[in-house]
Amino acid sequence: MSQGDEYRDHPVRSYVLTSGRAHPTRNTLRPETLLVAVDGRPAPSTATRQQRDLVRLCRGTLALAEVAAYLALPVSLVAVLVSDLVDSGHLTIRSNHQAHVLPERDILEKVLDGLRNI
């Protein structure tokens, strides 16, 4: 293992970050979920060290998991902090999610004698 694979244990433990949930107030975050602060809006005066940097990276737009990572931090516990966030205004969610459009029943029934001559 090299130096920068080691295990890196925090000294607060997840669930006081939390104030003991486990789960965000908001299940619609996922890990691809893109992020942005409101502007203009600092963090909230009693956020803590994790929530302001949480709110200063994403001054610009950065997936949840693309947050966690700077934070080194479980995306589990950064969901729930982005959850009271966005609760409280100071994030906002951008939605990446574009209509599902299914294939033509031409295009389908094509594919399935191609894979049924194989």
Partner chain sequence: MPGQHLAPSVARSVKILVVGAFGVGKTTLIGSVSEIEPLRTEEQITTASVGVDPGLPEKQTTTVALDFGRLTISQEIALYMFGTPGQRRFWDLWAGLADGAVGALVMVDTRNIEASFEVLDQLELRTKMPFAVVINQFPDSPQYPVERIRAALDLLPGTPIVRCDARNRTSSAQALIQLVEHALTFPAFQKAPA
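We have the form predicted alone; now please give the form predicted in complex with the partner chain.
Coming up is the bare chain, nothing alongside it.
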């Protein structure tokens, strides 16, 4: 691995490098947002190790917070990595409701039914 890759893979460094950029997707991401990799698309060749691990993890559906926990990275950093991968077409947001919108009543009623079945 080249020096440059080492540099980019360093979590704190990449946080510094990625934070503060404007990301359209980023504002719609929350810890519970469900993510899944776009079928059969590996991470781009320019991806960092973190991004490749992230795309691999998302072969099945996981919430952003789960991805962060498995990668041992802060949610705020993973949100930045995810938004880049969504914008580049490698990840999709599976939970398709808009951010900042509360769940609808019928969703809550289903949650209640599910909890009562425990």
